[in-house]
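Starting off, we have a lone chain in the form predicted alone, written out as structure tokens.
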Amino acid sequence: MNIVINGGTRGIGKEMVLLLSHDKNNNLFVTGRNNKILQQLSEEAEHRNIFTFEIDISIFEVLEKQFIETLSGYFQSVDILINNAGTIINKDFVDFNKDEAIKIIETNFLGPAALIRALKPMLIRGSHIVNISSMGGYQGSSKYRGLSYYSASKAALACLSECLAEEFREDGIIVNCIAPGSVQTEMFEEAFPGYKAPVTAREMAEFIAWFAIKGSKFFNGKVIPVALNNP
């Protein structure tokens, strides 16, 4: 399978890269902001099947042409896209400035949306798009102080997933969204310092990797909460 993972240099994303690259039949194209880690992942891949592109997804459209040209050098089509990149700023809503708000929205929503749009010509019948939202963006879930813009941006990504599942239905492209709860990642620790999550990044990565490969047989246009508790 040809798999694109947006945001694969730390946390859940990095663990998914490591898991999926163990299968020699998978080829991975991985994005991230940390070029050192990207190079390390590529060089250490057992099957030499990890290809990388350094990018800040919040400015994806600036490098879109270069991105597609590079990707097309490895893949003619894309079977799976996992939109995992994200950022968080934990502060009260009234204390946000415009630049901070825009950064969150561009990273968590507009950038992933632009990536889907750019990849659409490479997606084939049976392709699966998996957007990674959050329980913070899941309608009806408990919300937490300081995460207003983060949660709103993730809610937008979840809603986009539902919309695109309908728009892409005739093309046979499946779109789903996973909303993880507490997972022990660097970003979670930034939002909830001192809180111990019941699920590790590796465990959540195992579920999402399985879902990306198998979930399209059972789900389309769904926002699926994956949480033992709140947060």
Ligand SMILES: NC(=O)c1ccc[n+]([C@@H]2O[C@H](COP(=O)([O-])OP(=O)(O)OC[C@H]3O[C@@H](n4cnc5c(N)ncnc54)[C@H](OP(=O)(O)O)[C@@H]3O)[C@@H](O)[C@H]2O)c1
Contents of the next structure:
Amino acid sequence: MNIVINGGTRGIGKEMVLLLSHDKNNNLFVTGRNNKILQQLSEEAEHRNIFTFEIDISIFEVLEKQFIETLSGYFQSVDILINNAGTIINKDFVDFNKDEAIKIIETNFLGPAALIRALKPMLIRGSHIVNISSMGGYQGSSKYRGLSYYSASKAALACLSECLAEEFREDGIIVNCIAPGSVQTEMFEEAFPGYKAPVTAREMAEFIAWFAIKGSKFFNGKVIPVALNNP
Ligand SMILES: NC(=O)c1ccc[n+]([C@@H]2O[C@H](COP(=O)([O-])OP(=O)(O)OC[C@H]3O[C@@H](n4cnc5c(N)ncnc54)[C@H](OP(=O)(O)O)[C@@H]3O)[C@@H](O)[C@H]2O)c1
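Structure of the form predicted in complex with the named molecule, please, following the form predicted alone?
Whole complex next, starting from this chain.
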């Protein structure tokens, strides 16, 4: 399978890259801003099947042409896109300035959306787009103080997934969205210092990697809460 993973340098994304690259039948095109880690992932891949591209997803359009040219050098088509990159700022709504609000929306919503649009011509019939949202962005879930813009950006990504499943139906492209609960990652530790999540990055990565490969047979246009708590 040809798999594109956006945001694969740490946390859940990095674990997914490591897991999926163990299968020599998979080829991975991995993005992130940390080029050192991207290079390391590529060099250490047992099957030499990890290709990388350094990009800030919040300004995807700046490098869009180069991104597609580089990707096309490795892949003729794409089977799976996991839109995993995301950022969080934990502070009260009234304390957000416009730049911070824009950064979250661009990273968590507009960037991933632009990536889907750019990849669309390469997504074959039966391919699967998995957008990573959050329980915070799941309609009707309990909300956390301080995560207003983060949750709203994730809700937008979830809704986009439902819309695109319909728009891409005739092309046979499946679009789903995973809404994880708390996962012990660098992001979680930065946003909630001292708190302990019930799930490790590896465990969530195992679920999402499985879902990305198998889920398109059973789900389309779904936003799936993956959390122990009730919404
Ligand atoms: N951890 C949780 O509790 C939790 C819960 C619900 C949902 N999620 C979602 O799950 C996804 C992964 O989260 P995580 O906890 O693994 O986070 P993480 O440890 O902070 O990793 C985030 C990944 O996104 C990339 N990224 C961030 N900003 C980027 C940008 N502007 N451009 C390109 N790449 C960027 C990072 O790479 P670089 O640093 O190299 O850019 C990194 O690879 C996120 O979308 C997050 O919102 C997490």
